[in-house]
Amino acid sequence: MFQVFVNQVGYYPKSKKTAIVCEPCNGFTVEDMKGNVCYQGQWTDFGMDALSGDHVYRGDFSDFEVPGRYIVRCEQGRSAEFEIGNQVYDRLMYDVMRAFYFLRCGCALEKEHAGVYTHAACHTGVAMEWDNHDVKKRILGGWHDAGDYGRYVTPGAVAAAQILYAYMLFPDVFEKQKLNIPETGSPLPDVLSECKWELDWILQMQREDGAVYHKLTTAQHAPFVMPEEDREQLYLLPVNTVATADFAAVCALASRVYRKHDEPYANKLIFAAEKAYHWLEENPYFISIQNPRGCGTGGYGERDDLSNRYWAAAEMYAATGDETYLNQTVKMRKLPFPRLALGWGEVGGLGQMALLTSQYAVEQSILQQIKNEIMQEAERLEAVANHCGYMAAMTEYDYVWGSNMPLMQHGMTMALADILEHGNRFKETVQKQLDVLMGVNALGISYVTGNGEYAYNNPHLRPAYADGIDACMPGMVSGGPNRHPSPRDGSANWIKPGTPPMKCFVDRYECYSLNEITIYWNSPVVFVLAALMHKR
């Protein structure tokens, strides 16, 4: 392990560059790969950092801008290698986006595109409704949601939406990006081809009456086998208002994005969204999802469907301009739900983004209220980051299962604030959140496989374990530190009681409460990277 913590991928020449050590040192040098000293600097004593338990010293080398590969060295040791350059995040973005290809379901991953990470077609059997085995459907495609082989509408909708908004707001980052997927070379940008793989699956999850099934899984999670070896019966789990609302929202959003590329597909999406929304209107009360007896796959249950219905109404207005949807959105704004949340459990922030990006008129007072809320939250997050030795905009309560999700979603919020201000007020703090993910943290770990000299490599991900290949497929984002490691997966055996939140992590495949992957942990990283790469 390194004694000096840096962003192990690197920095843009003119970006803020901060190294961290946890013991007093006389100074530091930045050295090239030949050992030449290129820069000298001094450490600044930040003091004790409560969430890591470390006494933190920061070394600023922001004014060193010469492109190349380097390490930071001091008497305590050295950092991982990193790069300074104008394309420094291109490979990271490529890998984080390509991770979705590696999670494709229903098709074979061929050597031409997958390299050594090949497997045969998986989960191609006929699914049946859990409660009515006479109802059967063959539903192919989509992304495996996480370390298991389940496919779930609500997290899938959110992951796709975050990527689609990244494309909408920062199109220059993606327009020429080639992901080496089977669709590369088609008229669609590769990022939209990859999202279409998920959207096409989501469309198949809709019933004739407009309602949407919650998930498509086996009865229990598969053992740690390759996906094509998971041959248990597939089940469609019951329709509910949350899945149907998220379906309507993401299909409406996608219709806006795809319309200039593929109008028939955009029409198909908005037709499905309208059908789902009509079902929601006919079912105005919350219909929840709970795993029935005998089903042990992911629940993704929610307390209510308020933010989901809000997101759906806002996206429907943004896609159609029908004021009926706007009126419903305005009414729902008076209800109690988190306005800025961007995760699968609460999606109010995605509804705000729909209104902010709508080409149709929204009352100025509403837009101003949304802007004020985002600016206030960005200012709060910046203050939290400034009080953290490692510059993470994270409180103790953010270190939960999948803590890298709030870390990156906080970066999303601050990036949105910069868009609203037409400036770069928060860009430095957004950069710091990426730095934390990529190694400027209390363990000095890069939480993205294959990226960084000290990147984690053993995620709770079935094919990564079962393929027999030592190096994990690159681009998988770990859940990260969790102040409540689970005793059920053995995590609690590896984390001593009283361990500071930022250090509650271990790189072991069985520890799903610390080290699982999910599509909706990758997607906010895509958004944050796009914000930083925009117009470089």
Ligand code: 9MR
Second form
Amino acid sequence: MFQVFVNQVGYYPKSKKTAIVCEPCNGFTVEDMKGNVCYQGQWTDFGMDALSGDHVYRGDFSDFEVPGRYIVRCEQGRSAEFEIGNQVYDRLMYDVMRAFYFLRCGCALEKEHAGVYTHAACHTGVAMEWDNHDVKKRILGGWHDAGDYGRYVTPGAVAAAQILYAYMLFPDVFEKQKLNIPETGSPLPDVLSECKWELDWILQMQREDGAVYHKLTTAQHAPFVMPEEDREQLYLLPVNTVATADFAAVCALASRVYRKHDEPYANKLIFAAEKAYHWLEENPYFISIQNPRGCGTGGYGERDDLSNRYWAAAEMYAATGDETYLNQTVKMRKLPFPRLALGWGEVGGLGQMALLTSQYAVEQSILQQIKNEIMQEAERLEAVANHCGYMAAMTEYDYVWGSNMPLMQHGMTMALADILEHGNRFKETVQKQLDVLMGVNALGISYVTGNGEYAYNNPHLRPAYADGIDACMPGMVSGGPNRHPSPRDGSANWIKPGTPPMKCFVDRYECYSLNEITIYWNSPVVFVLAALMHKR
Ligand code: 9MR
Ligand code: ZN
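Moving on from the form predicted alone, kindly provide the form predicted in complex with this ligand as a structure.
Complete assembly follows, chain above in first position.
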């Protein structure tokens, strides 16, 4: 561990750059890799930071703008190496996107694209309905959800949607991006090829009548084996209104995004979305989600389906321009759901994104209301960030299982506020959230594998453990600090009671409540990076 904390990937030349140290010392230097002192600065005393328990000193070196590779040094020690440059996040974005490729299911990962992280085709067996073993379906594809090998519709829809919204809002970032995936070289932008892998899977999760299965998993999580060695029976878990709504939403959204590249595919998507939506209308009551007895894979339960139906209606309107959907959307706005949540469960904010990006007219008063809500929330988040020594827009209650998700989603909200204002007011604070993820945090750790001199490396991720290779595949975003670590995953051996929230983390593979990875922890990082890389 280093004593001085910086964003271990680095900064754009003109970005705000802040190093942090937790003991008093006399100034700092920025040194290049030859040890030349390139810049000298002073620490300012922030005082005690409640959520880390640290006395924080900040060293600002924003006006040092010369591209290169550096460390920050002071009498307490040094920082990890980092870069200042105009392409500083290209590699990080590449890795964070390629993580989805590494999670592909139903195909082999070949050396050409996967390097040393190859494996044979996995989960190719025939699945049967949990409640009716006579109904059998062979469904290939999709991304493994996380450290486990399950494939779940709602988190899958959310992860793909966040990437698709990023593509819509920041197309310049992705147009020419090459991800070295099997589809690279095809006319479709690589990011859309990667999302198509998930969408093609999700399409198969729809039943004839339009309803959508909740998940496709084995009865219990597999042991820590390679995916192709997980040969237990696959099951389709019962359809419900939440999965069906999220399905409709993401398919409608995808039909908008893919239309200019692939008309027949867009038509197929919107047809499936309409069918799902129709089923929703015929099933107006929430169908709850519970793991049936004997099934121990991810629950992804939700308390209601209100925000999911709202997102679906809004996306159906944005994709078709059909007024009936708009009227339903407007009605649903009166329902009690969190306005700006970005998933995995509550998705009201994705509904707002649908309306904000719609090509078809939405009443000005509604757009204004959404804008006000987003601005207010962005201001709140900025204030929270200013209150934190590390500038994380995180309250105590955000340090949950997968806290890097709220961290990045808060970045998303502030980035959205800037888009709506056609300005840069929150850009600095968005950047800070990335800085926190990449090392400006109480443990000085980078929460993205392979990125940063002191990056975590032992996620709760089956192939990363089972492949026997020391270095984890790059680009995997850890769940991060959780002030309520699970009593069942060994975390208690490492996190003593009373540990400050920001320090409730350990880089151990068994500690799933602290150090798992999931697709919907990677996807908001894609969004935040795209916001920062936009128009550079
Ligand atoms: O991300 C989910 C987190 O918000 C919940 O608190 C946690 C416990 O229910 O479950 C997480 O989701 C897991 C899912 O159930 C199965 N795949 C791995 C996910 C990440 O741990
Ligand atoms: Zn698989």
